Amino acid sequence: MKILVINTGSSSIKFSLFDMNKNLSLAEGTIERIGEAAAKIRFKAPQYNIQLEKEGNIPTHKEGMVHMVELLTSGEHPVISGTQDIDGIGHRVVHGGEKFHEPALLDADILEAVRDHVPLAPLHNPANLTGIEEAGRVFADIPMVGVFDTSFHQSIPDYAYHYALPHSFYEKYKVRRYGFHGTSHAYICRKAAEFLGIPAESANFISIHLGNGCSMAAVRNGKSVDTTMGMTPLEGLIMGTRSGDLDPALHFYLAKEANLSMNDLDRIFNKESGLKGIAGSNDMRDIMAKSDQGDPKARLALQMYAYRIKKYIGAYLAVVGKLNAVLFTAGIGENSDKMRLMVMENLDHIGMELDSAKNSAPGSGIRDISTSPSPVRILVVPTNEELQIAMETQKVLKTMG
């Protein structure tokens, strides 16, 4: 079975093609800057030694979908002979609200429900819908499945997802904690359980996704019971450009004292804060280098970033109870041994003992970086959200017979 995974942004399309019989990625690519003067295109198919980067005129997502098909079917060694070789398409959808606890076969009713959730994710769901609609035109007879970032966190109990606000806000406007990065958290928890040789349905983890966006999940008996992101991706950890947790009264204070509008505050908290706001860059590698050179703001940014994660580890240990492992994933979590060291420093008193040599040793794939006697394992687990979406899509298609 061949599954095409599509993740559509406001000006981009990211895609991956998987052979699920072999659990193998056949090809992947990105089309960025759609609608600009020159779209940027990257494509690779390792089994044919194909790797290209070029620019092209792609004014809309419709042309982007057509170009994606051309990349997969043209050239001296086409990856597939035509769209008929594709058995199903999995779409990443950011927000499924309370309606979607599982992936869903996309039809008119499901698309309308996704559209109803646009107010909850105004920057993401419209782009996801565009991708679904345009893919439906290009791949007219191929079944499509929506996989929702929020669905993994729908197991969070009501006392953890409610905010202490008038209950009418929840009833009328669906104000509550939803959480994000669910596809990543689900994937690494499953892989960690396999690695440790324990049933996924009885595994207890603290899952830490550290990229430009960052989130943590408390996972008890294989299910998410709390997560750091809230109704929006702004809450929780310090991120590349997002502030994470704030005193809500800051909005009122800054609006008055700095004469800032709500739009100004939205832009500042989401795009100009976090690591960028503190150290002037949202690239962890740059900040690490500046810190090594003695830059006090870079050092402060790293300390704040690690401290926020450490605080949530303590909180989630209380939530989860007997813990099997702490899991690090995504760009920073997988690649920054220094940040992992800063986060796990002095946590041996709660059973989390990092092995410095294992932590700093180069490696790929899932690996254990804790000491042999550590009661709680500390794992680096590379994430693969695209493969998780492909697996979820395959599961839905199999139920269709």
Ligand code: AMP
Contents of the next structure:
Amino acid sequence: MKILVINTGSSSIKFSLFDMNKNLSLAEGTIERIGEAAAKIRFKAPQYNIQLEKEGNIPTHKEGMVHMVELLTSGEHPVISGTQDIDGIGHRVVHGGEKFHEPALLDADILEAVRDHVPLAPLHNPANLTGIEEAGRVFADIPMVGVFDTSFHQSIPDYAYHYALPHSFYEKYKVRRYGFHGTSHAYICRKAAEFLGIPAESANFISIHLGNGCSMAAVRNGKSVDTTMGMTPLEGLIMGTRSGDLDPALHFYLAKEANLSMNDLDRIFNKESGLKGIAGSNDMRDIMAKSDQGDPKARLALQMYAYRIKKYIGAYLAVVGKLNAVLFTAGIGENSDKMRLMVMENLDHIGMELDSAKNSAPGSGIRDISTSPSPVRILVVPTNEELQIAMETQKVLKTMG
Ligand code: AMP
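Please show me the structure of the same protein in the form predicted in complex with this ligand, now that we have looked at it in the form predicted on its own.
Complete assembly follows, chain above in first position.
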């Protein structure tokens, strides 16, 4: 069975083709800067000796989808002979609101429901919808499945997902915590349970996703029971350009004192804050290098970033109870031994003992970086959101018979 995974952004399409029988990625590519003078196209399919980077004229997502098919079907050794070789398509959808606890086959009713959720994710859901609509034209008879970033967190209990605001805001405007990065948290929890040889349904984890966006999930008996992102992906940890948790009264204060509009604050909190706001860059490698050179703002940014994570580890230990493991994933979580060390320092007294030699040893796959006697394991688990979407898509297609 071949599954194509599509992740459509406002000016980009990312795609991966999987052979599910062999559990193998056949090809992956990105088309960025759609609608600009020169779109940037990257495509690789190592088994077919294909690796290319080029610029092209891709005015809309529609041309982007057509170009994606061309990349997969042309050349001396095409990856597939035509769209008929694809059995199903999995689309990443950022916001599924309260409706979607599971991935869903994308029919007209489901699409309408996704459209209803646009106000909850105005930056992401419209692009996801465009991707679904355009793919629907190009791959007319191929079943398509929506996999929602929010659905893993639908198990969070009401006392954890409600904000202490007038209850009518929840009823009228759906104001509540939803959480994101669900596909990544679900994937690494499953992989960690496999690695530890425990049933996924009884595993207790604190899952830490540290990329450009950052979030943590408290996972009890394999289910998310709390998460750091909220109604939007702005809440929680310090991120590349997002502030994470703030005093809500800052909005009124800054609006008045700095004469800023709601739009200004939206832009500043989402795009000009976080690591970038404190230390001038949203790239963790730059900040690490600057800190090593003695830059005080870079050092402060690293300490703030690690401290926020540590604080949530304490909170989530209280929430989950007896833990099997703490999991690190994504660009920073997988690659930065220094940040993992800063986060896990002095947590021995709560049963989390990092082995500094194992932590700094080079490695690529899933690995245990805790000391042998540590009561709680500490794992690095590479994430693979595309593969998780492909697997969820396959599951839905199998139920169709
Ligand atoms: P992602 O969104 O998962 O691609 O993660 C992006 C973040 O990972 C950026 O802040 C990068 O600087 C960071 N990153 C990637 N590789 C490393 C590394 N070797 N050390 C530190 N940070 C890294």
